[in-house]
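In structure tokens, the next block holds one chain alone, the form predicted on its own.
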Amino acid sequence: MSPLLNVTTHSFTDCQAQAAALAERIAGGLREALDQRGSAVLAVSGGSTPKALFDRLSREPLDWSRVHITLVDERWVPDTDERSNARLVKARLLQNAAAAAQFVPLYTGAESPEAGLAEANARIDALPRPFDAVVLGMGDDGHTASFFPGGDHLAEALDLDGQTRVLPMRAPGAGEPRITLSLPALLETRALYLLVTGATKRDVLADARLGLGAAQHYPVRSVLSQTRAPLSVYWCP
């Protein structure tokens, strides 16, 4: 299958409509998982982009007590830190009906991502597989999850034949040390979504799909070009 045929783009005129549509789509997949398998697993990104999505999704009527929620990546900071992805999930997604969900954080409290790696891997390995939905974001530099340009474990994280599901990551543009699910782990999902907002990121995404010039090295291109999991892009201005 051509990678271009593996990507479907949904464009919206405003971001509330985008959030509502994606929340409904994700909730439908979670309900189907609960009906068919008795449990569901959702992996989400942090940052500012998914806030409206989390607000909408938290109100979706389903049996959240049987849903596990984890992160695709995390800054190596406690959830008392304002930059913590876990803090965002607790504040915006684990609210309303979704407050009953079971949250599985990546940050372990260890001194470093490397020191906490074994425990983080064990937490992810304990979750049912495949995921029922994975929600990714993207930065202006073409990173997704913690797949940053220049990352010290970037090649390992993007290796489709890799066996490690969780990796540490340090990169010039990452700020704090990070921990991230690998690309093979993220692609082990029944539904893969990329949430993108703004004209700048729209252009970054278009360049990454074409793979011209510097864009051929954008880490998000690895998600766009793979054929294991069909990708749905949700964009708003």
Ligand SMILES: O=C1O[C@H](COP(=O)(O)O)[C@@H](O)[C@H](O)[C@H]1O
Given for the second form:
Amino acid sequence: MSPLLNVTTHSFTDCQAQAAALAERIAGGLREALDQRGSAVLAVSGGSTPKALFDRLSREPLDWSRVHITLVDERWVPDTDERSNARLVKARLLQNAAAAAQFVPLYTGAESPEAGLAEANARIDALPRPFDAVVLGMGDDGHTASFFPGGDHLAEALDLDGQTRVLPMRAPGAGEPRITLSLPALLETRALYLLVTGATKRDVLADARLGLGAAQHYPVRSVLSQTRAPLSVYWCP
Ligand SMILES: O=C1O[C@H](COP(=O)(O)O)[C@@H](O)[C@H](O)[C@H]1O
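Could you drop in the structure for the form predicted in complex with the named molecule? We only have the form predicted on its own so far.
Zooming out: every chain and molecule, the one shown earlier first.
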């Protein structure tokens, strides 16, 4: 199969419609998981893009008490910091019906992601697998999760044969030190979504698909070109 045949793009003219459609689709997958296996796991991104999605998803009627929610990546800051992805999840997703969900943070309170790595890995290893849904975002520099261009553990994180599900990441464009699920950990999912908004990110994604010039190094290419998990891109202006 040609790798890009593994990617389906859903384009919306309205970002509320995008958020509603993806929330409904994720909720459907979680309900199916609850019916068939009794529990469900959802891994989400942070940043600014998923706010509308989280607002919608938090109102979806399902038994959230049997859903584990974790992060695909985290900035190594406490959840009192406005840069914390956990803070965003608590403020926008763990609300309404979804307040009953069981949150599994990546930040452990240790001094550094390296010092907190064993605990973070243990938390992720303890979750049922495969995950039921993974929601990725993308930065203007072509990063996804905390797979940053020039990242100190990038090659390890993108290694499809890698055994460690959680890795630290430091990179020039990352701001603070990070922790991230690895590519193979993210691809072990029943549903994989990439949420993208705005013309700049649309163009970054188009460049990443072509892989020309600087775009050949965009880490998001690792998600576009893999064949383990079909990828659904949700885009709005
Ligand atoms: O640093 C991060 O950035 C990406 C993209 O964030 P956005 O603000 O452009 O939506 C995000 O997906 C990732 O989880 C986060 O840690």
